[in-house]
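A single chain comes next, written as structure tokens; it is the form predicted together with the partner chain.
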Amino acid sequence: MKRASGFRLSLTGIALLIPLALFIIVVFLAQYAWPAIGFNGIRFIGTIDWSLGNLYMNPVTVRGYSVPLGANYGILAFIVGTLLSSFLALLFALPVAVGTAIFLAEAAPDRLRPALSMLVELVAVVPSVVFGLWGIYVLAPLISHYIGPGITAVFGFIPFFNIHNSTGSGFGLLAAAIVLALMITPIIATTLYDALHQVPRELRESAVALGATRFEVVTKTMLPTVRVTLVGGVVLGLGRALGETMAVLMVSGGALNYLPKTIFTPISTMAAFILSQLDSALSDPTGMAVKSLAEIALVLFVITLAVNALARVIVRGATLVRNV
């Protein structure tokens, strides 16, 4: 028996590993962060300007900390480029999902669902370095000679929505939020796969008997049905594209200090933004550049996880009223 437990014992201790992980990645990131928290202040969420100053005078003290002269730290770009980039991605992702969705569990052919299922999981397991390579390589073009000038002749009115306001290379705001389109809407869509298939078959029954269509049993009778999971799966699609690094890096066109003015024009991701800048920042010898990217990465991985756990919560909320 001292043996049998001994055993669950370190199966305990090694499952323990895992938020032990957490807890020791968040203390590290902070403790690593916290000088760069304190020179920062407010200034790092409310402004534009990211310099790493003089580097080649000798530092200066600045609120008591040693710094390059005229460094400052402001990431508020990067947090707008984020945020346009995620929730420009939801609103292709969402419909484009919900539809793909419905066309897998409804109207697909018995025979070839589970290859047309595949087919869409498998556009979540393509590496990120892949989809940013395919859209180096083809969507950037695509945008650049059609889709740009396409939307442009349409809503050109707007500055926003017109090309010739941009560099119009094709890497941009568009771009990062079409190939993040693509790496959310297979999980929203195969999270609502699941819930659909899941829906009791009364329902369904009831609808039908009551003369709707198809179509109409599916969108008025099993969609609201599993619309909480449907917001979870939509969380948990804005948490992978918050986070996402190398296929934004690619196609975003890597922007320094502004803010996007169009939808075609370069941004910068916080994710992308401190796995380009580590260079740089090390050629800052106070090291306050370092530590500003790491506050970055705290600030990304409180988001993130916020994200995530609201996520989790609302799809295991979903589960256990399904399951009453």
Partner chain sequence: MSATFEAVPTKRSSLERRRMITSAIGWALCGLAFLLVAIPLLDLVLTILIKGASAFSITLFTTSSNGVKGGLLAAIVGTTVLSLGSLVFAVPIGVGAGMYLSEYGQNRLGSVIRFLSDTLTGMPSVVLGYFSYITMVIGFGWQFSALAGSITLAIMIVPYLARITELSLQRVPVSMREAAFALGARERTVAFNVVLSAGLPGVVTGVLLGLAISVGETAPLIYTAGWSNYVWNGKFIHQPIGYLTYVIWTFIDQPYKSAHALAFAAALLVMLVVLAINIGVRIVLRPKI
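Go ahead and give the structure of the form predicted alone, now that the form predicted together with the partner chain is out.
Left out here are the partners and the other molecules; the chain alone remains.
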């Protein structure tokens, strides 16, 4: 009995390590960013002007805080860039991921299924910098010369899809979304494939016995059975997209202080901006710039947490509706 209690306590201690580490990181971020939170206030998430100020003059005191002259920290443009690129990536990735998972589970030849599944999993472990380089030398020129003009020819009457309203370089929101979609598609596909593979054979055979077609078996029997896992995979993919740094930094165009007006406009995401600005921020003698970057990380964490919570609410609501 004592051995069993000790085993349970050991497992509990190990299981608590991850939430404890997360708690420590959040507390550190909040404590470190506290002066920036006090200085920036609500303007931090409601304005788009980001300036480190004059780092070569003596700092001035503003609202009780010592900051460089002219310093201003507003991140609305980065929040919009992060959310738009992530949700567009999800929009591109979800149909491909679901189709891939269904193909692997239902249509792929038995002999080829393990190899095809392994290939999909391999894409998930490709370093992000490789996607970034591909985006620079292949995707951006394609968008600039072919994809962008093609979209403009069809949907150009909508300003958001008109490449002539942007720089036309190919670096921007669309490039970032496509690269992110490539990175999160394997995550969603492998998660869904594992779930579809676990659906009891009796369930499929029962549906077929009732006269369902193969399409109906997949869409009305298997996918509803694994909907919670599907949402979990989507949340995992969305979390990866929200926090991706290097690949987005390489293809997003590095926009500063303006909101994206078209799908081709250069953007900056929160994670990529932290990385790109860290070196300059470290030269701030007051430290307020680095603390503001820490505040961005805190906001990004809150957004990721909110997205996760929203997904769980949606799943719970769908389950309740289905059970009524």
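Since the structure is predicted, the reported quantities are computational estimates derived from the model, not experimental observations. We call the rigid core whatever largest set of C-alpha positions still superposes within 1.5 Å between the two forms. Positions refer to the first chain, counted from 1.
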Legend entry - CA of Met57, rigid core aligned, shift of 2 Å or more between these two forms: yes
Inset, instruction - Please check if Phe28 moves between these two forms, taking a CA shift of 2 Å or more relative to the superposed core as movement. - result: yes
